[in-house]
Amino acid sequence: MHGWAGKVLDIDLSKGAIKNYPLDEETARLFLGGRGLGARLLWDAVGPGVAPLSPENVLIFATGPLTATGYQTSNRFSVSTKSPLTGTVLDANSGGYWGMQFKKTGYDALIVRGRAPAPVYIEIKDAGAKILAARHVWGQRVRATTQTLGQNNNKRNVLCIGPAGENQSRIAAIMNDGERSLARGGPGAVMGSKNLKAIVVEGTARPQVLDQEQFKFMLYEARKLLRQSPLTSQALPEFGTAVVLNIVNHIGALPTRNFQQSQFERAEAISGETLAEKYLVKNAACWACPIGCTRVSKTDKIEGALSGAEGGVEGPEFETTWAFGAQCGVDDLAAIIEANAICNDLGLDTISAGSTLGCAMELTEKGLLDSDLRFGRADLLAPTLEALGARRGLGAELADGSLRLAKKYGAPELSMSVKGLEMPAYDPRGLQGQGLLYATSNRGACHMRGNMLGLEVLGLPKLIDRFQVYGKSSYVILHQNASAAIDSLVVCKFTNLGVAEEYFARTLSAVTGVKYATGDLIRVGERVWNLERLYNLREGFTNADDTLPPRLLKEPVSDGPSKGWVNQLEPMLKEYYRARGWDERGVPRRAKLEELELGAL
């Protein structure tokens, strides 16, 4: 007996057609759900030559086999599509309540095709799905849309886009539960291109768990391990993700002023400790999460439509604080909190938005762009983001990300991006393995594709020299494979800080009845990673795209603990290809594909 009894909901907005069919059991065994299932479905649905903002692109929303079971952090889901920012395979995942509620409608995945002739939203309940008119919410911001369509975390949950998605900004996010985001790579623009404003879900059916006794035991073990971990029981609940800002700055790996420096002299002013001391209202958590890393913050600038029931807003996370802080040379935490709230309400990726502003600031200071943007101009964050969301004035140029902006003004090297996706808050000159991770990530520069912070900085599960070059590839590959597996389950990566992959595999076996060992689970991640690589190769990407901005390869850090270092990518990359079982051009060898059961593609 097994538990792969799910369904796929398939909606064509051009035709107004709704159908559903069983989830293929073999596909589920090989790719699980979430990111893996999304990549496999995208491979068949969107081939080369499809423009990301055309009706031929699809949006695939997928839960995982653990979603809504009540297992720790089993609230998450993902969206997969062809990225309008990068042209690569894209998935993004989110927490909150929406994923749990969608799974309880009885579906494992939703595929949205085509383009509606007028604004619509989709409503999904146990009894089925409907396509409904959305003219009354088109033009509304995220918070207003969420309220208008009846958000209720215990019964009804809303996923939507804001003005940025409607205006097809290539850095637009899809938002759920008001302030949760599927952010990176511009999925909100794809949703906007389809005239799809929102997806509302109401479900009542709990997913099947085949071995209840084993599941309860694994749940007990996971809770115990999370309580024992200092990160998941103390640091994250007390200070949120921004707890690492001072740490990363201290070692000289916090990118500052568009990566011109690797330390921010005013880091303490925007740290997680300062956020907790001055602006924290309370902690919050996603459904079935014992960690509670979410901050609810309040400032004098947060009021009215931006504020929630407590007069505050969720966040900001570490990456957001960095993007509008050190990256822009801004030390005004209240302004950063406001910028985060505006991005959530407009539906924008905060990492790409902040990094694009940082790029614009350097372009301006170098005399290449005529604007008022300068490093340190906290007063310009809010109005610039408003213009970006509306595609108004300079905002129209910022709306498509830093690479297109920098190219337009003749300085593409000033875009701190990989494959067109803006880099997060770690300077690869001070973290060599992180540089290899960025360069090889399938969706572009991304710390969520196997973050090396634990190994290179925190000593989790052990500490390795952050400046070490040779021998790093095996660590990066293991983290990438594990990350892809966790994204396919789908659970929060913070759970993995206290709970090892072995526990995930045993829980998966209890839920599905299919026996998975630790190695089997990691093999799923390797399979997903290679499929994503094949997708990008089919789209025309090559090993030349596995690189970093020239600044990080050629300009040594000028001072601080990482002084004199550049990222030594080339030897790491050669080692990485060999260890992956790819040829010297970064193409997976036939033997590797056969080993991963991908040979038929």
Given for the second form:
Amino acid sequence: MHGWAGKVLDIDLSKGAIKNYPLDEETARLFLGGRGLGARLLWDAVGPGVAPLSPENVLIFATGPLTATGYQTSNRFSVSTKSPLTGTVLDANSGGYWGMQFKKTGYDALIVRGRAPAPVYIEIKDAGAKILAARHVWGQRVRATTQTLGQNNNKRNVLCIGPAGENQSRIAAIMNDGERSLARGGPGAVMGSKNLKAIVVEGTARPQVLDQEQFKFMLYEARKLLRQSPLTSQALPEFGTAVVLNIVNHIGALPTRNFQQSQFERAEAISGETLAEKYLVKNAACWACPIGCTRVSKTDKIEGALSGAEGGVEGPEFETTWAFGAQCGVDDLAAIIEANAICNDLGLDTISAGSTLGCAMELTEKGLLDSDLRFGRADLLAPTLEALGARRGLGAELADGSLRLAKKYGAPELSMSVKGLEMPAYDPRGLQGQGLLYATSNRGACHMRGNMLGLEVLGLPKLIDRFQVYGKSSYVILHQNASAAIDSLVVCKFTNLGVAEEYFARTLSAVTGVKYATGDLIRVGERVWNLERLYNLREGFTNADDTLPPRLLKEPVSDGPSKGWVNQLEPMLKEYYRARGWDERGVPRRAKLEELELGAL
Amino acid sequence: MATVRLFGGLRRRARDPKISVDGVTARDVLASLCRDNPGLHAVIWDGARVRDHVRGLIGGQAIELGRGLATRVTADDEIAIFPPIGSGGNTT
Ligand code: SF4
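Please give the corresponding structure for the form predicted in complex with its partner chain, as opposed to the form predicted on its own shown earlier.
Every chain and every other molecule in the complex is listed next, the one we just looked at coming first.
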């Protein structure tokens, strides 16, 4: 095969068995790699009713046909599993170096099954894989584990869990290359439940490209387009993702104090502009990325074990800044940088961690929970996160996310989540389409399964009315399908700000020799979306789960530019099901499944 | 006089992130802003039109979805101008 390595590595930790087999060519054509391939393998591997933290669940690490080819941002990879936070299908993806290095060991995907009797790590080299004892790193934090196991960016790359994953926090991330994360939905807990501390990869095999000449031309085109776009050549390198905070706040869509308000009066203090002015050390980039959106920042609060070589830490990204900032009513950017560094070192999803803290703050202020947590208490972020990672005291309850916490204290409506996954940093009352996107996202509320921010706020590629309700579903569907396709290639979504899908399709054809027109690529995304939907239906999810927290449907925004608005989900949802070719209960119709070559499922 | 607030890289090109500017319409305000702060001209204007991806908001609402550059501006208005922003989050 060209593009694909053509092999799957399959490790059963219960039996200590390691095998490999060829990647099915038809599956590769239909689902590409990454998220799509992961969903297809998961469909067969984890049937209905499996407990996510039992040995019967699996972890599937998957790259795509473009991974490691050297194409711009061809560094990314994904993990797929059944989520211990939501019970839905889950995939999370990450950048850095690990994905590229794993592909170079000669595999497209790794399936990890079972549970090791004692802590282990897996080492994969060209010559094969080994299961090794991990007693010496079990209990260590992420940065220490990564160093101990020999991280060396271009040669040997470490993916691991921290204490949060070992303690099976349902919001635990898997970390790679030190500070990159497969964050959402709790994949770190699944890895912890398997007694698997780390996966170390070292490979030398570059994937084969069929049409070298055309591939070189596509590389040249992408370089030119990324340079021409003011978004990828200036905006992202200069301010990273955090620059978006001010505009989201300005329009009245920045959820504040657990979504009680939609504007944060201290937004300027935690904005991307302030980050750049006061704390930025330098930019960094993932492998083969000319954009370099990553921030490295530094404050007095992060020293010693928490900080990297130059005393700095990666991030914080916009979502993280919001989660520990506006969501918790905190205006101390240094404390937010510290919270981000602690999450990365414990191996925690920053969005879910921050949002769960915000939920606990509201529960406390409403007299439902007895704790010290209050909105604005920047001083409590670090110690609370440490307790969460260790499952100590109140931390043991926070460790399972906001929905379980809020249910326990009698107010599930105060969890700002969809299907149990905490919502990111956009208030769906001020961005109607974003609300539909959150409600229908297969892994729970997510801004990476398509993002309406571009259309509803930034005008990318054009500006549409953010309060418009009718007609929104077609935009949402387009974005969801495109993002599923990009997650299956796998490249970084930021590339898509400069390079259109047509270029990805032409590159894919040049690399693999399989002809993909733009429509074929988007069709892969639609296929993946429908397969994920089928997985959730098989697990017992229904259209009743396609919803938003009651606050966003019933409590109008009290002030600011979104004043008076709730999210008008119902008419959008009806339109959405119809446009997707699903019935009124949100079940894909047979004709749609046949059209997508999913009829056999 | 309306108040103009600048964001992102626009701040480096102006004397202040928050500036009071005269003008009857949004077009007047932008023109006079760029006259006083010439460094802003090339990043805001593309000939007679505002550059793609530069966003102007009055009271949190997009100017271009209303009456565009002809929008009338009062002394109480705050006009926010954002340079191209390429984002949407990246924690996955
Ligand atoms: S744009 Fe940012 S996240 Fe994407 S590959 Fe480049 S550095 Fe990594």
